[in-house]
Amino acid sequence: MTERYAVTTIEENPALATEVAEVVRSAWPTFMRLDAIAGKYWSELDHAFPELQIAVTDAQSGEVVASAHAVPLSWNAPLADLPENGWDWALAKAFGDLEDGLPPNLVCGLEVSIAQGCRGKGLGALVMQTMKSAAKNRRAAGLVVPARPSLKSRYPLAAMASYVRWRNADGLPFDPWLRVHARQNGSIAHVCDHAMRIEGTVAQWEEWTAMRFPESGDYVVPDALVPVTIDCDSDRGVYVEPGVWVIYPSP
């Protein structure tokens, strides 16, 4: 694996940002990328933070095969306290601690992006080894993720505190992403009921996800964890996509 892959960051090398933009775009469904906070902050990462944005490249072709986006947070109370509303706050939380000077001691990973065709070769527990290392080069406490699990998008009215205990026969997770995590001895804390929020009027809605919503009420949508609740009289669809806290053990 290690042989087949390079892992880099986009510290050590900045001319790889626009590739794993590419890849990051490809990998998620329109209204993901739509997001309030991430429109607010998440052009900054690569400046803020470039050495927690990973690159993994194809040892022989120098093509970006997948990447992931971490931040340091300041966080002095139990793990098992990380908040509701995760990965908005987790990315909001970053800047904020930048901008008010405060040390960071725990590493959040936010996303881990698989080129197509690249996926299913271990390229998620490769980098989550990297962002493990991240965290313990850093000295931090540990490393939290909160994980969206990657088939849940095909049980929509399930609930997420529910689907996460669904099991294999072998005793793993269902989910390949929640997987990939316990095999990396990730542990699952709790379900962030409120880890995103996406807004938009119905006629975006109706572009992001090539629909019609002709009428008011909560609408499956491709790509989407949870239904999407439309409102014809307000003119306002809302997504909100519930996650899986992650945690680490200390480094």
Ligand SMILES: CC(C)(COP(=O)(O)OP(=O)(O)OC[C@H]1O[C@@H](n2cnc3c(N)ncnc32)[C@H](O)[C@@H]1OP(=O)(O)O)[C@@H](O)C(=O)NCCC(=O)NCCS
Contents of the next structure:
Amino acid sequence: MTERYAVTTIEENPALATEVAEVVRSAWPTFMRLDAIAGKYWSELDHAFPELQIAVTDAQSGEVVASAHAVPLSWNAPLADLPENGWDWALAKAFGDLEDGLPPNLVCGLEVSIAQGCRGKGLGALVMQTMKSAAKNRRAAGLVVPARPSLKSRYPLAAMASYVRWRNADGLPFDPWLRVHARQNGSIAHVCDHAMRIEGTVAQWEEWTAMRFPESGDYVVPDALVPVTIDCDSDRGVYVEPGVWVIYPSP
Ligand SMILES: CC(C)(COP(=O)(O)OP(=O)(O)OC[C@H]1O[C@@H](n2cnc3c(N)ncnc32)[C@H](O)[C@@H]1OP(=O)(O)O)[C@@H](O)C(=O)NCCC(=O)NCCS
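Could you switch over to the form predicted in complex with this ligand, since the one displayed so far is the form predicted alone?
Now the full complex is given, and it begins with the chain already shown.
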């Protein structure tokens, strides 16, 4: 596996940043890129924490086949207390900690993307092993991930707390991405019901989803983990994405 692929950080090779951004762009639905916290901080990650922005390249072609983004956090409470607003909280807190000079003691994974056509080849596991090593090398007390279960969008009406408990016959999680975590010894801590908040006008949501929202109500939208709430009177659409905290104490 590692002979076929090379793992590099943006600190080691800043020239990979553009290709990494393209892998992320094509892996995620448009509306997720419009999270307000992401809008404020995402473009600063490579500059602030280049050692935790990861590219996996095909060793022969040099092409980027997977990416991972992570941040350092200062956290002195039990991991069981990681907050409800998981992803948004982690990204904003990393930059707040940096500004306040707080020494980090955790690594928090923010995203993993595998290029289309390269999925199902074990790259997800390779990326998680890389994040665990990064946390270990920094002597962090743990690696934590406000994970986005990859198949939840097919079950948008199921409660996340139930969905993460669904199991296959072999006892592993039903969700493919949670299976990757389980095999890497990550354990599900608790659901974070407000991991991301994405707001826009009705016209923006119509553009992002290629749908029409003729009246107020909750709508099932492609690639969203739960329905989007549209309010035509106030011209707002709100999507609050749930996630699940996966923890790797002392990786
Ligand atoms: C989810 C994702 C990271 C998994 O990575 P991967 O490299 O394909 O993972 P693996 O090869 O280890 O496969 C893990 C499992 O997912 C399954 N899988 C892979 N691609 C799949 C797909 N498109 N649909 C359904 N299952 C899929 C594999 O068959 C495997 O199942 P198994 O446990 O029964 O063997 C990758 O598919 C992806 O980038 N998805 C889009 C972004 C995303 O959802 N990121 C995760 C949240 S941060």
